Amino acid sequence: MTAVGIIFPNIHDNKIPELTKMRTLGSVPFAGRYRLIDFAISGMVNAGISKIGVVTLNNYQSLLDHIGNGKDWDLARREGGIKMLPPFISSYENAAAGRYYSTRLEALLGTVNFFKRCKEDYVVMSDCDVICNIDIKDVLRQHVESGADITFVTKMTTPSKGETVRIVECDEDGNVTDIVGAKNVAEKVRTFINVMVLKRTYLLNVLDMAIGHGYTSFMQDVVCKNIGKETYKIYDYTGCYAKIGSMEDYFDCSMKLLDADMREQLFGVKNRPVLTKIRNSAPTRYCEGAKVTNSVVAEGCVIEGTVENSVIFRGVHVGKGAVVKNCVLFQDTYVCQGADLNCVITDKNVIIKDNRKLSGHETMPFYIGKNVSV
C-alpha cells in the first residue's frame, strides 16, 4: 500500500485576510516556531508518505522559504520528496481574467499530469485550516480494508460562532448518507475536517469526468451527486483538534496552547512528532528583573520585562519594564521599554515604541501588520 499526499495551503486564505495578505494560510506562524502547513506535512510523513505535492496559488514566497527542499521533514529526495505545484495556465489563457482556480476541484484539474506520473495507489488530501495530529496511517488502513472510494476524516465537535461547516451524516456502518453545509450551528455535530483519502485511479476518473462536464466543485458536483452510488466512508478522529476560521479562532487556539495537556496532546504523541523548519538560534535570554508565567517562549528571544499568558516566537525582544499579557508576538517583534500590551497579535518585524499602551479583547484581538512601527 503506497500513497501520495496533496496539500492545499491557499484554499482558505480569505478566512484570515489580516494574516494571509502576504502569505498563504499554510505558512501562517503558529505555536512559537511552527507554520500551519507543518501539521499536514508531518501527518503524511509520519504515515510513511514520501511524495507530497503542495498546490499553490499566490503569496507563496514565505511557503517556499519555510519548506525549502524538504530536508527538515526528510523529504529532500531524488525520487518523490515535496513538490510545489503552481497553478496551471496555458499561454493562450488570460490569468488576469480570473483563470486561476477558486475551488478544490479546479486546483486538482491543474495537477492532472502530476497524478498521472505518480505510481502510488492512494491519495491523501489535506487543507491547512485544521490543527490536529491525525494518524494518517490508520486512516489509510481503514480506507483499504473498507474498500471505500473516498474516506472522509470527521470530528464530533461544536463549531465556533459564525463558522461554516460541512456536516456529515452516516449510517451505523460508517457509510456517508449526506453532506450538508451549515452555519451558526450551536450543537455538537459530525463535521468534515478537510482531510480525505481516495484511490488515485478513482481521482483520475473524477477529474476526467469533471473536464467533460465542466464541473467546478468537488463536494457539490462530485461527492454529493454520487452519495449512495459510490462507497463513501467516514473515519472519526477523536484527538486534539482546532479549526482556524477567523482571527478570533487563531487567537483562541493560540491561548489554548498555554494548557500543558493541550500541548501534550498535540505535540507529545508518541511516534507522531510535528516537524518544522529547524533554525540554529541561541537559547532565550532572561535578564535580571524578567518575569515570565504561563507562556510559550521560543528560542532566540531576549526577555527583560514581564510576559504572562502569551505565545512568543523566535527573536522577540521584550524591553525593560514592558508588560505583555495574553498576546501572540510573531518573529522579531521588538517591544520597547515601558510598553503595555494586552490581547495583541503582532506580525513579523513589528516595533512597539516606548511606553505605548495597546489593548484588544479576547473576542477581538488587536492586530498589528508586518513591518509596522507603533
The other form holds:
Amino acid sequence: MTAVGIIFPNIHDNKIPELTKMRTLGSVPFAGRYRLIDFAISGMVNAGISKIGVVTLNNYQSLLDHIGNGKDWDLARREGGIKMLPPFISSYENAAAGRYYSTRLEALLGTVNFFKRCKEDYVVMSDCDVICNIDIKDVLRQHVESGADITFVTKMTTPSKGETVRIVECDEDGNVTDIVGAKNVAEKVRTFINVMVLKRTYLLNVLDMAIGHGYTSFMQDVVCKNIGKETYKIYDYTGCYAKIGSMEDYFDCSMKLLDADMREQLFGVKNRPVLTKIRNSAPTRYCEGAKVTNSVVAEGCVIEGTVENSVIFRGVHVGKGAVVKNCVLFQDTYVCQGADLNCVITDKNVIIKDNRKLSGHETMPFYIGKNVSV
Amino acid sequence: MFKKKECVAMLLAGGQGSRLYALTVKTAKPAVPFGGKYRIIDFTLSNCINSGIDTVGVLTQYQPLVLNEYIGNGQPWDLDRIYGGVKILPPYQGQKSADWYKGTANAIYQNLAFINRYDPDYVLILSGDHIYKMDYHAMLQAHKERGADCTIAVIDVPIEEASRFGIMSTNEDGSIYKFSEKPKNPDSTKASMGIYIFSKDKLQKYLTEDEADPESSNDFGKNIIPNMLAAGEKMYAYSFEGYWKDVGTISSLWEANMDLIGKDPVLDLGDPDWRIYSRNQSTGPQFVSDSARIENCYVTDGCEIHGTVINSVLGSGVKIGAGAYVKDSVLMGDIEICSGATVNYSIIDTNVTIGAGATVGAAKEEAKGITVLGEDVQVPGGARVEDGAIISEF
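For comparison with the form predicted on its own, would you give the structure of this protein in the form predicted together with its partner chain?
Whole complex next, starting from this chain.
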C-alpha cells in the first residue's frame, strides 16, 4: 500500500488576512519555530509518505523559501520528494487550462496530470489550518480495511465563536450520513478537520466526472451529492487539536502551547516528530536579570528582560527592563529597553523602540505587521 | 570523476581524548557535545565551509561510531557534494600492510591517495578538538602571497603558559627560525594552533621521507615541522587573533562552555555571517514554566524547565523538574533532573537521569573539582555524587 500526499497551503488564506498578506496560510509562523505547513508535511512523512504535492495559489515565495528542496523533511528525493504545484497559467489566451482556482475541486483539476503520473494507490489530502499530530498511517490502515471511497478525518470539538465548521453526521458504523456547514455552534460536535484519504483512481474518476458536469465544489457537488450512494467513512482523531480560523484563534492556539498536555501531544509523540526548516540558530541566551515564566521560547534569542505567558520565536531580542506579557513575537522581533507589551502579536523583523507601551486585549490582540518599527 | 581542488582539508579526528575521561568512553573527542547543540567538530567543519573549502577528509580511529553517524553525508554543513564534500577516512588494510594510524603525520601519509585524487595545490591540516572561528581562506591567501612551503597558525599565549604548547620563534616578516615543542624556557609566545597549510608537493615529500625513517614518531609537531625547518624550507607563522580554546580537559571544556554566557560572552555563536552548523534535533521549542527561574543560561530547543537554573549551558531535551536546582553546570542533552535534585559545578553527558532529591557535586566555591557524569548514567533518587567525582557507571 502506497500513498501520495497533497497539501493546500492557500485554502483558508482569507481567514487571517493580516498574517497572510505577505504569505500563504501554510507559511504562517507558529509555536516559535514552525510554519503551519510543517504539521501537515510531518504527519505525512511520519506515515512513510515520500511524495508530497503542494498545490499553491499565490503569495507563495515565503513557502518556497521555507520548503527549499525539502531536505529538512527528508523529502529531497530522486523518486518523489516534495513537488510544488503552482497554478498552470498558459500565456495563450484561449488555452484550455489556465486560470487561478477558487475552490478545492478546481485546484485538484489543475493538478490532474500530477495524479495521473503517480503510481501510488492512495491520496492523503490536507489543508494547513489545523494544528495536530495525526497518525496518518492509522488513517490509511482504517481506510484500506474499511474499503471506504473517502475517509474524512474528524474531531469532536466545540468550535470557537464565529467559526465556520463542517459538521459530520454518521451512523454507528462510522458511515457518513450528512455533512453540513454551520457557524456559531456552541456545543461539542463532530467536525471535519480538512484531512481526507481516498483511492487515487477514485479521485481521478471524480475529477473526470467534475469536468464533464462542470462541477466546481468538491464538498457540495461531489461529496454531498453522493452521501448514501458511495462509502464515506469517518476517522475520529482524538489527539491534540487547534484550528486557526481567525486572528483571535491564532492567538488562542498559540496560548494553548503553554499547556503541558498540548505540547506533549504535539511535540512529544514517539516516532512522530514535527519537522521544520533548520535555521542553525545558536541556543537562546537568558541573561542576568532575565525573568521568564510560563513561556515557549525558540532558539537564537537573547532575553534580558521579563517574559510572561508568551510565545517567542527564533532570534527575538528582549532588552533590559522590557516586559513582554501574553505576546506572540515572530522571528527576529527586537524589543528595546524598557518597552512594555501586552497581548501583542509582532510579525517578522518588527522593532519596538525604547520604552514604548503597547497593549491589545486577549479577545483582540494587537497585531504589528512585518518589518514595522514602532 | 574528480575535479581539481585548490585546497583540500584533512581533519585529524582520531584522538581518544583520554583527559576527558568519562566523556570519551563511548565517543571520540571531536564528537563530544559542546555549547548546547553543537559537537566539538562542528567548529572546524563550519570553519571549512565558511572559508570556501568544500573537500574535507576526516581521519577517524578511536570509537568512530557516533562521529561517523554524526557526520553522515555532511549535509548539515553543506558538505554533501558531487565533487568533494566530507569523507570519513578510517585506517584500512592494504595489500602489503595494515596499520592503525601511528601518528598525525602517518595518518595523512596513509591517505595521500585521497588527497591526490583532487590534485590540490595546498593541503590544510586541522584537528577536531578546538573551539574557534577562523577564516582558513585568509590564511591560505597569506600562504600564497608569501610563497610559503608551510604556514602554521599561531596564537599569542601568556608567557607562563607557553611551555604547554609548541612555540614558534619568528623573524619580523613572520618567517619561522625556530620551533620548540613544549619548551621549558620559551623565548616566544606564539603557540602553534595545530593548523597547518602545506604546499602539497612539499607535504608529500616530507611525509614520504618521514615514513621511511623507522625512528620517527610520525608526528607533525615532533618530526615533520622540525625536519622542514632544518632543511631550510620557507615556513611562516600566521597570527590568529580571536577566541581559540583547546577543550581537551574537563576544566577547559567547562570553561569554554561558560564563555558562551556571562555579561559580555567572549564566544558568540549567533553571528549570522559565520554560522556554526550542526546536526539539529527535531524537538519542540523550549518551555519555561511558572515555577522556573532561569538566569545567565544558554538553552537549546526541546528543554523543559520547571526548576532553578543559573550559570549553565543546556543541550537539547533537558528536563529540569520543579524544585530542582542547577548551577554552574554543563548539561549536554537528553537529561532529566528530577524534582528536588541539586546539580552543582558539573558536566553531565547525554542520556542521564538524576533522581528526585539526589545531589551531584558541590557549590563551585567549595568543590574539590568539577563533577563529571558519563553517558547513560542513572543516579537514583536521594543519592549523592561527591564533588570532583568522575563517573562513567553508577
